[in-house]
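Just one chain follows, in the form predicted alone, and it is written as structure tokens.
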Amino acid sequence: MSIDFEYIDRLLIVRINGDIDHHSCEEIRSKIDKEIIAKNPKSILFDMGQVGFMDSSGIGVLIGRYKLIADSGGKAGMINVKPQIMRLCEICGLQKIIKIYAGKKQAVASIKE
């Protein structure tokens, strides 16, 4: 599991490579929180293209990071969501909280406005 960060202005793009489950969630949470504290992004975009599996712990990680950003008026989104992850998002209603975009360009345009 690894995490890469990219910025477009004050939009933090988080690229997660690996599963988001109870084994990896603490490390993921810690790395993203450190980045948020250090750089103070306005909004966050999760690139899920390399995530093959996510469980309820992963949902908690995403919602927690969303709350950190939303508390300061920012937005959150997800891109490159695979069908199995999309199904989980639909079942738990995550897409009502964190918008899922068709692609990076659309997400960046929508989140940055």
Given for the second form:
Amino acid sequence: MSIDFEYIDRLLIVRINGDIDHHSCEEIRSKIDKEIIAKNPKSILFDMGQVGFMDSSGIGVLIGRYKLIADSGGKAGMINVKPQIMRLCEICGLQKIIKIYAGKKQAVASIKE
Amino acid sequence: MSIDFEYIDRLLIVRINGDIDHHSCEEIRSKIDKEIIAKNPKSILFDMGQVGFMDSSGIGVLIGRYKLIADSGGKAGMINVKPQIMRLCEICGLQKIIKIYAGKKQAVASIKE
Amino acid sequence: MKADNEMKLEFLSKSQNESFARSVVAAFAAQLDPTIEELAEIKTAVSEAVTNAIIHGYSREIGIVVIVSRIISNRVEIEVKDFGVGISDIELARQPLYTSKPELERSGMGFTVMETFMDKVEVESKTGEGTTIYMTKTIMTVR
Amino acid sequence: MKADNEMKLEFLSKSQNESFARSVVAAFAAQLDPTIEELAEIKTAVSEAVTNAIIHGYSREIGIVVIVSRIISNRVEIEVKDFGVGISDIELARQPLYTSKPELERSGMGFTVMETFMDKVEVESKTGEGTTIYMTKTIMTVR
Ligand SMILES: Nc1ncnc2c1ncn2[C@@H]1O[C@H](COP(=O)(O)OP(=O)(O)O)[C@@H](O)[C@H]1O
Ligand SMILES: Nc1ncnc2c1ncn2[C@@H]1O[C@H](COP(=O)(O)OP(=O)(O)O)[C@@H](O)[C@H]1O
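What would the structure be for the form predicted in complex with its partner chain, given that what you showed me was the form predicted alone?
Every chain and every other molecule in the complex is listed next, the one we just looked at coming first.
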């Protein structure tokens, strides 16, 4: 598991590479939180294109990061979500909190507006 | 596991697709033997390009087919052997019986000569 | 009914074994030739049950997690068992969003995910003795 | 010495479980981050031992094959056990090219392959009680 960060102005794009389960969660959480504390982004976009597996532990982590960002008035979104993970998000009602966008352009436009 | 047969004159080229272990051996053996009985090829060339795994059960099957062909004066060869399977063949001394060729052209030329 | 195939896996309740456990069950279930989607559903359900055994069943101590899986015609049965603290109120535990460990950022959706992805989920548990999750899923072979 | 990680797998001696068994051990050993070559060697050795349990240990009947695997620092230990007919002459059995079932087109190279691909191979067997193959391999993490 590895994480890449990219910025478009104050929008933090987080690309997670690898499975998101309870085992990898702690590392994912601490890496993203360190980045948020250091760079103070306004909003956050999760690029899930390199995530092949996720279970409800991942839902917990994503919601946790969303809360951090939302507390200071930011928005959160997801892109490149694979069908299997899409279903998990639906079951858990995640898309009501973290919107799933069709692509990066749409996501950036909508989150930054 | 599936097997494709191709002929260059009386040289039978056998492409095995899938793992060769004790489980798949029986099917591999019976399919090749049926083909040999039906078409009576002179020589045989195993294309191992689609074989990702082989253990010593596979060695037994290859030697068994070799014997069938050699009994009536034919030759046997192998091509597209992956490094891992190459090592197995070395350990078992298989290349002394079934020559491993660098490519199809060389194999066909040498076996048909 | 007699199983066509059966396996039993035991492993330590370490979080690195979560991905190991779900890939073992997926490799076993693969003989039913499931779709990628069905296989992902099985993996996810197993991951939920195994994670629960590790973090809720055993918390900080290391115990043994047992998975038994059976193939009976086109159905796969999966049992995930721990010998940990057990669940005192199973009905409450199964409620969507209920979690006893919100401080760990648990979503409380593990049981709901298992129930959605599998055909049947049964929970047997006794406080202080442990928990067994019993799940089945029929693989739709007609593609 | 205490294992860093440990697992036990039990399955029926059906030939379709050969590929299952070797992929389970490979998935477990993967935590040592072996090279593709090392992983293929482990898979092949496990396949040899499991195949022997199935065809020699149990022949036509269906029994249980047990695999225990442990990770101790950068070494993987693998035990493959059956409760079948056992081996009366272990020294003879380990000879290259020796096979008791030439009619099945066995090559007699199973033990030689295990010995070449693993660092250590020990055989424990008692006629009528079964056989245990104990193998270890150290993973060279320095790439
Ligand atoms: N194996 C188990 N041992 C003890 N308690 C468990 C076990 N599995 C589940 N539980 C209890 O059931 C609750 C709900 O589980 P679940 O729906 O998976 O949500 P989460 O894991 O996110 O808390 C857990 O918070 C825990 O209190
Ligand atoms: N688990 C086992 N139970 C009983 N006999 C065994 C077992 N494993 C190996 N043997 C004996 O040892 C012989 C040599 O084994 P091996 O080198 O793997 O060659 P092969 O499997 O090709 O016969 C076998 O033919 C068999 O007689």
